[in-house]
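To begin, one chain is listed below as structure tokens, in the form predicted on its own.
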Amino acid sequence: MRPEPTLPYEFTAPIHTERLRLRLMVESDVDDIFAYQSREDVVRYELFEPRTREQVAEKVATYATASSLAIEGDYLQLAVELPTAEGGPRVIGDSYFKLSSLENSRGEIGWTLHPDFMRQGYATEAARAMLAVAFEQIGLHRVVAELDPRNGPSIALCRRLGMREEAHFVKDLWFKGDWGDTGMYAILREEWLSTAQIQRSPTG
């Protein structure tokens, strides 16, 4: 008998990692999020174009109410907040997680980070927290990441998370005026639990 996910999952309190806090977005986050979602270099491999402040405000208002994972298609779009010495905490990115298939016990993960905070391990730290929720709290069988194969930093992040490349679909997506490729990376619950146990081991 296959194990069933523990659902619904209600996001009721922020997730704290070593350096970050992952929480629901609020209206006061708009300026921080606009600072990176308005940049061409940030959204180059995203499905959307650079957003105006008004568009960011509309998205934040929607994401702020997405706090439950219960049915297929439900998602969390969490603010990734970093304490700073100047002016208090700042939202430096966002972390995405969706229930993509209940029948197959599968989730999908994604991330976006302000370039000023890249190459410091923040995206990895936030993504690991989301995978811990997916596998250790909800008990999903599998989590995937779909990305543009030209996006080297995201591919490197997938590998740091222990995800393997499982597919490279050629020109399968009409993307910003041309046909684009899609890469698929994935990790299974047993693989995550094995890796997490090693990381938590005193000798690991």
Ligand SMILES: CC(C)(COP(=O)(O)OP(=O)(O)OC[C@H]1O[C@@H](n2cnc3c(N)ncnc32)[C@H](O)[C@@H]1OP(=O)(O)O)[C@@H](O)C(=O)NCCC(=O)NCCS
The other form holds:
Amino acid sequence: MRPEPTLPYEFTAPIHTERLRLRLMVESDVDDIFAYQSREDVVRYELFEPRTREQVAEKVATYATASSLAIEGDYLQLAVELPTAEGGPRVIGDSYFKLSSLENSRGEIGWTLHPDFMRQGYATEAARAMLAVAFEQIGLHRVVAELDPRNGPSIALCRRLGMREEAHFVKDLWFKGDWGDTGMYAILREEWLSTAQIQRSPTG
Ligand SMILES: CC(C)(COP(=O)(O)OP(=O)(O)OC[C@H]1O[C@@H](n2cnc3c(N)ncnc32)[C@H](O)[C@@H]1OP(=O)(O)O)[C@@H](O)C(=O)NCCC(=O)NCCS
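Next up, the form predicted together with the named molecule in place of the form predicted on its own?
Full complex below, order starting with the chain above.
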């Protein structure tokens, strides 16, 4: 019998990981998010150009209400929040998850961090929490990541998550003024469940 995913999935409470909190974005996050989405070095391999504060505010308003995964194309774009020594928490990046195919029980994952918070394992920690939702709570069959094959840190992150390279499409998209390649990485539910990563699932 084909296992069916448990849908709809409603994002009703933040996900706590060892060091982070993943939650829906709110209007007061705009400055933190603008701090990295406005940077050319951060968005180099993203599908968009550096954003103005107004563009970030518009996006945050849209993402803030995207809390349900029910039909194909539904997504979560969560704020990745870190407590700071100075007091209040700070949004250091965002974590993306899309229900990309209902028929084939497939999701898609994505990530961005502020450069001040890169190379400390935060993206890995946030992505593991999203994969735990995808595989352990929703029960999807497969999760993919599409990336620019020049994006070394993103490829390294896929590999840390146990994702395998499955395709390299050559000049398959018009990307920032030129034809660009796409790399495709993926992990199956059974692969996720068979790794020790299940022990690092979010606590709720
Ligand atoms: C892609 C991106 C999120 C990866 O970020 P990252 O900081 O390299 O990834 P992590 O936060 O998981 O950190 C991993 C690094 O921290 C180290 N690390 C330290 N503590 C760690 C821990 N507890 N767990 C895992 N790794 C840890 C790892 O060894 C690794 O170091 P290395 O880069 O020297 O190998 C980041 O480069 C980014 O935001 N880029 C711009 C946006 C972008 O291109 N997004 C993707 C579009 S497809």
